[in-house]
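Only one chain is included here, represented as structure tokens and corresponding to the form predicted on its own.
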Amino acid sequence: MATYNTQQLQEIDGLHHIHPFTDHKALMEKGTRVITRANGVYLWDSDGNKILDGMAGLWCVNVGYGRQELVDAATKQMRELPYYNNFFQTTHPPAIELSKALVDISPPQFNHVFFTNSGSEANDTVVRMVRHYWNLEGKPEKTVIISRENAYHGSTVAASSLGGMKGMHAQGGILHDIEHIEQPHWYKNGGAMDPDEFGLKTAQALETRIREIGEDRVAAFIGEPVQGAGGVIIPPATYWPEIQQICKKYGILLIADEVICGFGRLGEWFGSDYFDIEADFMPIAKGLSSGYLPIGGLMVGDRVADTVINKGSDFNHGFTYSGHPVACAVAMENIRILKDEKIIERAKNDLSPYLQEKWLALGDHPLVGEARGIGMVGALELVKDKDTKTSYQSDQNVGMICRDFCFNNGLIMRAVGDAMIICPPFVISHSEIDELVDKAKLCLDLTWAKIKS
């Protein structure tokens, strides 16, 4: 097994590597954590510390680390055809086969896919295709896309514009004609309303905004079935049916961003299956290859595809690596593993009930205002006062304190503000779920003790 000089690696990293979403001055003071290998649900760093990955990488390593089948699929494809593009009336077997495989597992209105390399690129593509569609339909004034506050749809210019995170908007380059409405976060925003009442209220904000803007200008609405990076925001049962009714009433396109929820995260192939969402677009990525290679895509519904294919000429959009043959081959093998090993069925019927029972019990902790979860995701809302739902001041950084305790105690649990979130691989065992929850409880205890002191 390789040995590493952690300090030397950290110094080189600090000199040359600009990290995503990072305060570099603070990072250099702490020193980066160098991950060197992984297997199953565990990572090891350069000092040999074993860490339970409660976030499946970045919401993506659904089949777990160390799957030799995925390595073999990449190796075989690299030997046969390591690269060719899909421009110039050209294609290749991996892209063809993956297209059909994705159609087979998607809701019935999806019979076409446009390949990208990430979820951000998939959402860039959706902005262009939405506006292209309406232009072909003779309604070029329909350019406005409505999203939600605190939504995350990626970090490119178009994707961060769709997102509702003000810290990203403040750094510039934001597109026009993107609007945002309230998110369906009952715990934070529901007040005295019951969840179903609040779900209807937040959904009806879409109709209010359409009328304010003018229905002749509104092109689409976008939302994740469950908001992931926003803090695992699970909409009340009334939310999605009302959103769909409004979209149908005004004839606007509906985009279900499946980058996180897709490929089994909620116990179904897609979050749209779980919530019975009949979308016109589904951006996909992450779990498509279980993170083993970068690949994403945009599932395009028949309503849009029929217009774009039959009324248009060129759709002047694409990427050098759209439908990269090696990434497609790995994604195909990943889908085969999910099917043949019935991993999604086990996540739904076995792992999710066990995880949620253990996870929701953490809601009794004095630091936790709400424990929530669905499928293979969960969140803990850390609060100063459980009865009044009073939050800590932002400069107290309670979530980051808890995250640091997690780092130091062999657990990756992400902080989104003062919400602690998990998203483990689907290959986690009951005993590993027990370990995850026990370590989360320890870190909550340490955080609580530090705050009180």
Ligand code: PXG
Contents of the next structure:
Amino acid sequence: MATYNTQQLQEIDGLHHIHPFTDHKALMEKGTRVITRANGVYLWDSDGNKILDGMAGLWCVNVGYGRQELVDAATKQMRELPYYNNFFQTTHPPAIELSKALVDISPPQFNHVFFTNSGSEANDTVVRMVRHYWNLEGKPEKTVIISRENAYHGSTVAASSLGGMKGMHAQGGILHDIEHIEQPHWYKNGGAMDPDEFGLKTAQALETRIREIGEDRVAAFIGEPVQGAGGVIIPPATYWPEIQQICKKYGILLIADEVICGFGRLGEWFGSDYFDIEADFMPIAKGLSSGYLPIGGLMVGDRVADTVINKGSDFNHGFTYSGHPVACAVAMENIRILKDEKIIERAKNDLSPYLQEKWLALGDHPLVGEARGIGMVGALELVKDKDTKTSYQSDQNVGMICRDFCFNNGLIMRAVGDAMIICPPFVISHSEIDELVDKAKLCLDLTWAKIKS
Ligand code: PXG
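What I would like now is the form predicted in complex with the named molecule, since the data block earlier showed the form predicted on its own; can you produce it?
First the chain shown before, then all remaining chains and molecules of the complex.
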């Protein structure tokens, strides 16, 4: 590849590259940051600045950067069989081995996987498979899928429709027969209720909506165990048991979107393990390969698999790269690393308690209304008034101000509105956690000083 200096890279990028979820005019004014290499939990930009990646890329580089084993697994597979498909009665060892490895680590009702290239495709697949299932069950009128406001399930047409982000629906529309209920965001919406009471209330909204739509029309409910891109919304303990009880009562399928929570983020293999969710489907991606190559999948529970496999003929669905051998080989090696190095156990028993103790202490900062966290993920709600939980005006862009201070001080935190998010790799050390929290504190101070001035 040609070697350009930073300015040339930025110019060419501005001329030719449309970025995801980006205001290009603002981007051009500020200039893009060009990331050129990474190791462990650190990134380097094209000017040589070292940055602690508090977001594990985009919630995905769970085993950290620079793992030679993953490079070797890809190289070996590329030499042996760089591509073949799984259509038309063919298969290959990497897809076979990965399907078994996934079944081994998943909750017991999961014995099948359908491979995709991303979380969005996994969620497109689930919409089609849910409706296909009810058709085969002789209930074709069951087409409605209920999701939550502010959920993120991806960017394809079906995935963005499942998502509850109005700004996405406004651009390109939404599939019919997708409904959204309130998210379990206690800090923002709980009012005078205690968290458990609020958890029950938001879960019971599912039953209310099922009754409004009609039980005979509702096919499934989808939720992330912990909402990620919506701002790390951790549901109260009462939420998932009640949701499950309602799904069981009405016989509707339950989809636990594990794209962020899966592969250890909450200190268990899956968010479903953490919350005891017995789902019918688990869309997976991100941590499946620690982001080293694009791969996703849909774990399909026995209830659905029995029908789709035994009662149906073809499921007319698939991608050229479903179960791509190189991506599967890398995902296999990633799972091996997670297992052999006991990375998830260490995240749960050592890193998470250390991180959360320090993170939650940031709740004392005058700018922070709530500090919350679970496993290896956390959020800070930046507010104008801690007592009344009053937010800043959205055009004050407080989250963005804080995010920019972070970047300029060598830390990546994601801003979701005025919530600051962290989701570091699981190979972070205690001293790197200290650095992360110290830098976050410094940037809160800088943001606070800027707002006050
Ligand atoms: N489900 C969930 C829960 C996700 O978080 C997807 C599905 C879609 O996955 P793909 O692989 O198609 O991107 C996601 C993705 C952000 C951000 O800014 C979050 C995601 C993707 C991009 C940006 O927080 N989550």
